[in-house]
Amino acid sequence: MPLMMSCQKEVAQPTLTPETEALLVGLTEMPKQGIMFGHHDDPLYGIGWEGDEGRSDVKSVCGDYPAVMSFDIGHIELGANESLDKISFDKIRKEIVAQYNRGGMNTISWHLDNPTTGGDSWDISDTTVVASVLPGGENHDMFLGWIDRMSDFMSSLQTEEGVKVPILFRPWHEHTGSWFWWGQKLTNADDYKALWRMTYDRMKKNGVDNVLFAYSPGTEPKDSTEYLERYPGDDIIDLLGFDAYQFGNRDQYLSSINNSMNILEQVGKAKNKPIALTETGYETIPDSTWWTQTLMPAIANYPISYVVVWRNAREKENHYYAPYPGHVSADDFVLFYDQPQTLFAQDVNDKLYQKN
């Protein structure tokens, strides 16, 4: 095993593609322009529809696509044809390329299965899973194969001209909670960092050169020390964020966001890295003015590059986070869209990939 690790260290690390370097510059400079709005699985399905060409609940409400589209590739590790949300990877690939071609950004999360139990990401029945995939662990070789399949997918994201689409990858997220098998109470800090390092090194060994990496805990950290407790390293991470949802009342949400934003801004400045609200939302958005009176005040005063709300599920009732035509918050979302500070696809199509 030491010999294998030594050989891996001798492999030349691929440099980033020019387009991926440009995305990092764009993310860093974006707060001078405004805040990009994003939506998970936006062009794949929505309320009452699935797979319609060119359709998007966000676009149906405001006339424009989100500047950021988020996708998940859970089950790519299994060699499956469809993701955990039952979307073909060919379709996901097509929509990622389409978003890049319109000048927007793509970010990817990975809700991969539990390699020990065969359960999903939320299977927390075993506290030895992370240790089992690290070097020397019983699942290590299998897990390297999982990373290889994920790497192949990342490298397959290419335009017709052969340009690799830049991706902001967000694995091992919300680790400060304990609802994923890589979460706070399921592993220790050293093993969590080692999981990140192994993922990064293996992807680089596989020649992946079109991916930036995001670190996104939840709102649990109370200060910068707690935020960085399991931080894998400046050489790995390109963007800092956190995930936060509104579960209680407005004041509770705003207080939580404000606390986490202050930490995020502090760490971002110290490390000279762009920051973002990597996941947020209010399920079913029952507040008709949530966009302008809650979300906008939550983000307006911080130098974040983007904000992403979660998906509009077509297979679960009352599991949606963006408006659709006729929704109680649709009119307010148009007001949110009209704010000079919010950026959608048409706003960033000539800005995001500009090079210095």
Given for the second form:
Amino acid sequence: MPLMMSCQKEVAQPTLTPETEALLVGLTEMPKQGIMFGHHDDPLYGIGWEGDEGRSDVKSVCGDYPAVMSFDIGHIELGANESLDKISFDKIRKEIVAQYNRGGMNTISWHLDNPTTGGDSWDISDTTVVASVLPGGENHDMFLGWIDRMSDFMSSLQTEEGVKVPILFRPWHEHTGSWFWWGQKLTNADDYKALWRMTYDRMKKNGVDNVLFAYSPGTEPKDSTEYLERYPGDDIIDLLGFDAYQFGNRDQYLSSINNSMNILEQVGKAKNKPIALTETGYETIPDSTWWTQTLMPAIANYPISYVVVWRNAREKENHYYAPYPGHVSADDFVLFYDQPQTLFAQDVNDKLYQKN
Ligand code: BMA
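Would you generate the structure of this protein in the form predicted in complex with beta-D-mannopyranose (BMA), following the form predicted on its own above?
Complete assembly follows, chain above in first position.
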């Protein structure tokens, strides 16, 4: 189908499908329209349900799906049928295609296992893991196989007509903290950057042309130099973001977000790349006006393309970040939804990919 490009954007990667190039333009232009709202694992499960066709806690509360859906493909590297959150990859693929068909965006994170210990992403018992997967390292060959499996999944994301679904991939996230095996104290800047470049090069070698890449540190960087300390390069990264959660009170959250947003806005402008709040939330949302009185003021004045809140776990008590019918913040979420600046699936369905 013909693509109407509203502007020519310099694309980080040389070969991308037209739909993927269009997504990059869509992300870049989105702040002129508003901020897309996103939710992790939105259509897979929620509070008190799992796998119901077409169901979404966000839709049950406000009437529309999120404009952005986030999924995690941890354990794809093992050749498993199910993700680390016990969802079959076939189901994830189906929901990614459904989100694309309704005009929404998909982003993917990767909480992959620790290749040295066999533990999970959070196994930080060993500081040689990143070095071990780089060329010359003892896990290098095995790890290329892990990237190949992940690449195959990306390439398998296709509509019935055979159109590859554009994905914003966000691997190696929150690396400025030290809770993942690729984190700040677990490796050095050169090895972290080499990990990114190896991932990118191998995916390109595997013919992956439907994937954009997001750089997504935490709130640790205090200025743009710290933010960019481990930045893998303009030729790899398409979107810049950061992850920030509310753990303490509202003021602490707002001040931390504000600091990180200022850095992000500055770096985004300098590099001419779209920016986003790639993960946020307040676990269980114990504040009935959090959406309009905390999240909205945190994001409203910044040119971000989207904001994602984390999952509504069905298997882990009190691990949810979006409202569900009857939740204390549900009415406030509807007010948030009603604001012209917040964009949901129906708001973006003819904008994101510039479809005719
Ligand atoms: C984390 C938690 C984990 C989950 C992971 C990937 O932040 O929600 O329980 O396994 O994300 O979805």
